[in-house]
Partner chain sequence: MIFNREKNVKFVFLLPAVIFVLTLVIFPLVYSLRLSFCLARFGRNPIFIGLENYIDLLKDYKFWGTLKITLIFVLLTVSIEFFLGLTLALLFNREIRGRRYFRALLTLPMFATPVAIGYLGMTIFYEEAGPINNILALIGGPQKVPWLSNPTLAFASITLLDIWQWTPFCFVILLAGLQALPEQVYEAASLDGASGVQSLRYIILPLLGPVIVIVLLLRTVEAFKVFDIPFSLTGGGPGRATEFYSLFTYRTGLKYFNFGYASSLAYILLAIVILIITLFLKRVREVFE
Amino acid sequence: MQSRKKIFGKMRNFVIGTLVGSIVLSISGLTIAQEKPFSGKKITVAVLASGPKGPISAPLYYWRDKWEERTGAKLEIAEVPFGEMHEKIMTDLITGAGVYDGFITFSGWYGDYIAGDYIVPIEKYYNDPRFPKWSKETVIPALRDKHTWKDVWYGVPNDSDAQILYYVRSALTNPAYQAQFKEKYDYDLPVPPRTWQEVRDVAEFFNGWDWNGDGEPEYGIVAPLKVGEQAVHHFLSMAASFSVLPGPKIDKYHNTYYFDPETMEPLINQSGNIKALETMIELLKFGPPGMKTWSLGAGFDFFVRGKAALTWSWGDIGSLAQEEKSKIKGDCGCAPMPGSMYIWDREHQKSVHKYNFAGNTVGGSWHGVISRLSENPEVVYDLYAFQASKPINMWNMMTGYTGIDFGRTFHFLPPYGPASLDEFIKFGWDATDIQEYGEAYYENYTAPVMFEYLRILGTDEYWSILDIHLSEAYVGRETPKEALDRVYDEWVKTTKSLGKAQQLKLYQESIGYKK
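Please render the chain's structure by itself; use the form predicted alone.
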């Protein structure tokens, strides 16, 4: 584990330009040697279908004119719904159609790309003075393997995904509520909750009554869980603390989650995950019933309108809370994901009553990769490098609707990084909110135990199977054990159909397992 100084200190000499007003002027520093070097060329980039003011696609629309003016190239933005995106990209690659020159991709799809040799390494472009500059050192160590394979860079940074806990600060710090909580639960109301057991009590306490004074009852917690979107990651980020056994290295029993790294046997139905799913189902009692069918956007909106005391989610919440429609600006408490007092020890086949916290990088960490089929790979790289450059990425991250989340080293305030509190405030952020937000993400990204990220062939299929059976458990059609036993059986079949030996090799490479 690198020190804070080593991880973040390398960017202290960068100067963040005055954002909003002057950021467009700073783009002049991104010009390349030849004026309009790509005149007459056109590229098509696939991206999540969210429109000009929606997550991940918005920055392409916002900066397109500036990029086209500088390069002379034309950018066609091909929006693809999340549920169809993996299939459409893989169909394009497998058939050789070459419709897309590149993709703003979900990091979990790397296994499919690498197995088919479908994407282009970016190393030869990185130091080329023709292109806008960005620094590999600004990608936090915990996120670097989302952009690389066996230490070779394929991706250009854009979004930085991980989940943390959010809470309505004024609710949890209200002295009257604190007294009532202690009387009911016989311990102090935790600000913030540090275990899932505490989250359960806090969610129950704040559920079903008007604790924010708006004349309507609020809820204890919210988690959007629509099947076929990204609900599966809400389970995975919490299950990590129940199931990932800490140790000095990645081995058969320690620092692994999905599969046994020596046999490729699924670990999904082990006791820790069953306990996590039981906890998840208990939490859902204290949220709006409809959230089991909500998309991410609906969940984000519900929380920033102050309708739930707790949620756990991606960095979008922190930036959306600063927007005009938010009811919790200046009231958006942030903390790392809670840990668990229950951890399953697979080596000794027993539960351990000990606090366990695991950092995570769940989610897309959506970023650009170049298709092997592209006739203009250098133009695609230029677009990605432009978006990855510091001034552009800072604007994208600080603007709520873009979906570009906090996580590059230059996003962090001192002592963790070089960002300026004044600039966040000028951009419209509340000082307390951004300080808690940055601290929570720093603690998450530098956690001594990190939840592994699945990046093997068929990752989307494995996650889809889990997603479906989690949903069955949430609505009571399957017990937690039945649901996860069925996931186990289907994962075994999936691994067999894709080739167990190949899958084991990819899995070991993707998590850095060495015998």
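Rather than the form predicted alone that you just supplied, could I have the structure of the form predicted together with its partner chain?
This part shows the chain on its own.
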């Protein structure tokens, strides 16, 4: 009896257990697997340290609760001081520590990641319906290679970087100033300036007198050129038009900037770059002398306070100009980077004097990649995909302090894209400003010639060498030719120490060179 009861009890327990179990399973299948797929998982993502209200890190903080609620996972935001971010990430990867599951990275570090096989492709997650949906098609073709390697996607889009020209609209369109300009230079004041020669004249014209009526003299142009920070990109974005020779495809002589894609010989001391550096040094005369040692923020601040007529930089200025402290809201003119009337043709060893313009994608285009050492790559991907999805990315871009810049296809206003002007106005943008801004970026990103993006092993070292010698030239310690010749020598040395064959291979792959 007892034993029968026991058996029965066991059976009953089994039946009930199975029933309950299957119900629980099916419910959990609905709620946990679909709504909270990563319960109990924890990921650590490195991002540059600027806090919950600062550029690039702000969106992670802002959306953290929503994302955690949706996935059930926990996100640890590991802030790393901007200046030391690369060494911190590389130390983690080189030593195999694996503290970070992923990093919001600068695009220039891809060469380091690929050479060391430190990051994983996202292709297998991209079409998986478990993850938030975003579309590769919304990444502008010019920016796609920031996220890919040999057409395989490693990064999930987030920020979009490129430099454009900014000008104080009311100053350049003032009829009285236009008349004075014409008298002095014998041509119409160009609004906006389309070549660096014109930029030079406009900068000279607006330098050293009070053209906005605030009782203090203003400057013609401003560019923050502190060594060891982001000055090098300000040179590259301008020098591109002096050096990148258009052609039907990427070959030995055409569409390249940094190296000869057949021999890995640096092209940095070619005539076009020397000309560009000379132009740059000329422009320095028409700006505040201190800008040679200003970091980026000081330059933004100066222009947004209406202290200079021209500047060129990233999209941040466009959104900073809309903020309360700005003196140029509604007055922030935008245009693509100017072109050059001088371009060096290496094939025929001669200069060509016709208009040349190369669009650029300089800068971080900060976005997420997944560490090879991560145990939860799919959770990291989910976070990135969540941030990349249209509504969230749109909010990030519109909100000035996030530092997420304009550049996905859905950011553009008609006729270039589907965005709505009212939305922008609701977020505090001036209508003319945003229209010009969008147009300038559209022209930049769709330029027929694009300035390549350096993504080989040790990219930071190559840039840093260039940066230091540019700065030497700005303060007159080296002539432009001396400076760039030294860069050439040091680049050759760097390439040798990193292994020329591998560097050449990485370089060819990164720019899509095919024999």
